[in-house]
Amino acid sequence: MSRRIHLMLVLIGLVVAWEGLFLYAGEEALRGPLETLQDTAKLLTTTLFWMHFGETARAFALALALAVCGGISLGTWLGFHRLSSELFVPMLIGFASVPKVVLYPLVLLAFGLGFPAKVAFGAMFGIPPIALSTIGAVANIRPVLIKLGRVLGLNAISMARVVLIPAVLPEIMTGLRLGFSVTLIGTILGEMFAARRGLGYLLMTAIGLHDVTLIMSLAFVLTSLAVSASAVLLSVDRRLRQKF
């Protein structure tokens, strides 16, 4: 069975399951697939949506940049420094397993209400998976590759460009895919708890007003964005693995 046919069958199954759940729960809890598409199309024409979308996009972009830079830097250091790895990796794994929601009051105390808090909260979600994947990638570099680079007389920049980056990039991409998703979740959660703008705030307002139409439209938009981005990153990941 080809990948396209398999994907189409999965999508059809999801739509059928969605429609079945809607028929069971009723309009008080859900909206059907067709109605949700129509409501989402209307939402995308409003200035209100794009104002909140722009705020979320700005916060998410900054949070993701911090997560990528922080995760790769931390992972590279711990991957190369064995003593630091033995000390800090268990702590990093423990931090990754802690529900971040319980730490949000500390984030608010440190950064206050508003934009910095949700950026920091999003980055907190994204750094651990990116760092852990980078640690694994660096630790699994074959020593013979580094020895070969030294024999060839490569300097530090050439060593990184020719040997290290091609060796670690495919595995790091796996962490980036997961980091992208959880950073988006963290940013949205940050907006839901302590913000006055953003899609998370708009979603929380809709929940408070029991606006099922807006809830379903926002959920559809966020899910579509996350799935589309994950598909693009997965495609890049596959190409990198085939290339390297």
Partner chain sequence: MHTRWRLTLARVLILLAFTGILEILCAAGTIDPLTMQPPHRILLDLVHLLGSGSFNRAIARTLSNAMIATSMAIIVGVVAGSLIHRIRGLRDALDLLFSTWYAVPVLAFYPLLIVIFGLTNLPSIMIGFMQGVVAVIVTTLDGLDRVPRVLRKLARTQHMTTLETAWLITLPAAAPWLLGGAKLAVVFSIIGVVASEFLMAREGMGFEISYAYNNFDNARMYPLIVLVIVFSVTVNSLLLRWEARLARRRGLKP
Contents of the next structure:
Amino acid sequence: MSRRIHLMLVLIGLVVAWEGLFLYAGEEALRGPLETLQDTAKLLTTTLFWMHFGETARAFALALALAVCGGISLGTWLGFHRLSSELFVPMLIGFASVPKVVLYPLVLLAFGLGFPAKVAFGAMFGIPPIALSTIGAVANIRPVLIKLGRVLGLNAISMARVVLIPAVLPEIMTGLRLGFSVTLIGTILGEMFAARRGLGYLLMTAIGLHDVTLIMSLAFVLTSLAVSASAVLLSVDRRLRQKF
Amino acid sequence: MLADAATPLVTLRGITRVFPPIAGGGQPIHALGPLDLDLRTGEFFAVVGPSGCGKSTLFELIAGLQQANDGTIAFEGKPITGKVPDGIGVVFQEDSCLPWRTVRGNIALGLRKSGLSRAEQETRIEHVLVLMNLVEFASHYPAQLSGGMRQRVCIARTLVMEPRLILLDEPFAALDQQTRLLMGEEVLRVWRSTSATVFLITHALDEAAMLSDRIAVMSARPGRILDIVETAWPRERDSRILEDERFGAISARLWRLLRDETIKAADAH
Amino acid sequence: MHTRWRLTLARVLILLAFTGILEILCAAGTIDPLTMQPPHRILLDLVHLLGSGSFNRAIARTLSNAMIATSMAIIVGVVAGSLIHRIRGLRDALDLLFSTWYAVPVLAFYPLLIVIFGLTNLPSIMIGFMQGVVAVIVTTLDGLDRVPRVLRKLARTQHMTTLETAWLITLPAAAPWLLGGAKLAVVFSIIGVVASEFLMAREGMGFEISYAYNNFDNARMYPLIVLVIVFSVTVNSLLLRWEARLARRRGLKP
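Having seen the form predicted on its own, can you show the form predicted together with the partner chain?
First the chain shown before, then all remaining chains and molecules of the complex.
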């Protein structure tokens, strides 16, 4: 109940800050909240937008699938295999700290301009946080639970189903939430540099043309999408944590 | 200095503590009292009681960390009001060593405002290091010490302030039984050599029976004092009094007083 | 200690083997020299470029911008975190904002910052700051939450003033988390600054890479990419090591 009030207050605060920035920076640089809303509504009626949106959605879905599968498998392997984890986890952490945009020429050279490149870009962003959270989750399984499974004589499959998966789920969920967000950012960045279609590309052309209206509407759409998806995942995350 | 029954060191009169209800409704919690108690100067006094009976609340009231809703507490005749009085040293149940300071640094913490010269401070610190057998660990960090050693550091940090009343809140609860007995001996030794008054909260009946001159037994919540058991041990004593037949009798008496209250407390949960 | 060195050695060998494979692939012509130059060539180019000093301006600009962004993020983050920690309601309200902050594609706002502030250092610094500050706030809150209650009580039994409590108890107790937040601020600020330079700037390492790429100047691009990677990994691992040492001394999980 009070959560909703807090949310409202934050939203009002943001809108006020936005309006204030608009008054300071002026028509040249920004659009006000109300105008942006109208512009966005208009944008949403164009087929052009939906064409690019569909393209981004497709690339993102694939990138996310890759990031989730890749991240969880990598994390499970490193989480259970001690030597590999000691060898490779520092490398993974190192990779996570690299500004990945500078790698985009490499991705482009490997995949060429277009769909595969932005998928690769998205997945590249998403894999490290998912893998790292999976490693953490596996490392945090209480040893007594595994002993319990062995005492109960569970085979590998039941062990995974009854003990391991429920034990790691909440923590992996946190990684998935983060992974979801950064995969989306990665995909859009990939489109900005390495594609001829998609919302990222549209944003890049708008930047090139100094089309403030389009920039604002796109930034608004992308932010609302990303934030609401993240908020939904956050509530799932919290529910899981309460349950276990 | 021997016990002076005429002027108590601490007096509690009609002490009551009620906690406001937890946010989101519910009843206020009547934790303690009304309760009267006198601590005699120089005695070793213990409080036992079922869990949740308000022992720690009583402790924090005397330490000046909480304020009573009703009643008065006085230390050396002066009322305690929401501030830890000078002359009271406090040792907590949880490890309260500052992990970023060495043993010496932790002990020195107590002397920041003592007004003593550097040399005097050093002398005092050396003295408690010797007293608590910590000399060779003076430059260790707490993480390098066992739980028992860390609790010794906390006691040393209190002693360096030369308190007239030492409050101990289940200081050995996290230690194993053997270490506890030996730590108990140490506290007895310190008590004898400093002539301070000791007020100990514990849930271990044997610990209370072995260490104390007097033991207050508290009821289930709201905590009241059911009875005060006098042990009549000599001032020179150590854990070997566990063999004494009176020790068994005292422990048994404590348990007889506590058994019903413990059941009551367990049912209330 | 011994095993740690062996592990480091093994990691170096793995990287060398990987580089070796690239070298062979390049030599065999499997990788077109127009696509990528052989690793030894990249290394030579890097040495040459660093020696010639032609990157010094770019490096200096990126470093100074990242440093300004980091310091701003740390100072603002710690102060804001400490204030928010005191006001329960504010914290609940901002919680959602903080937990969804990193979902926002901040770079999408970079062009707007350029329009507002011009093509100066400021938009880059702002992006780096925005990337870093929330991580610092969140870790500060976390650190302050974890100051054991018994230490706050200890402060009262030791008659400490508010300032003394902060200086002697709260800040040191929260230090491992504050350091963790500072580490994130450094990493995120570097990422934000380089990425924004890459997108649009007049100078900086990110700009140089994108410029070299657009001009098919492999002799400049690859050494620069290697430089950025080596730099960020080095900074990150140094900070991690410091963090681990602090945690060990505190008896926290390494």
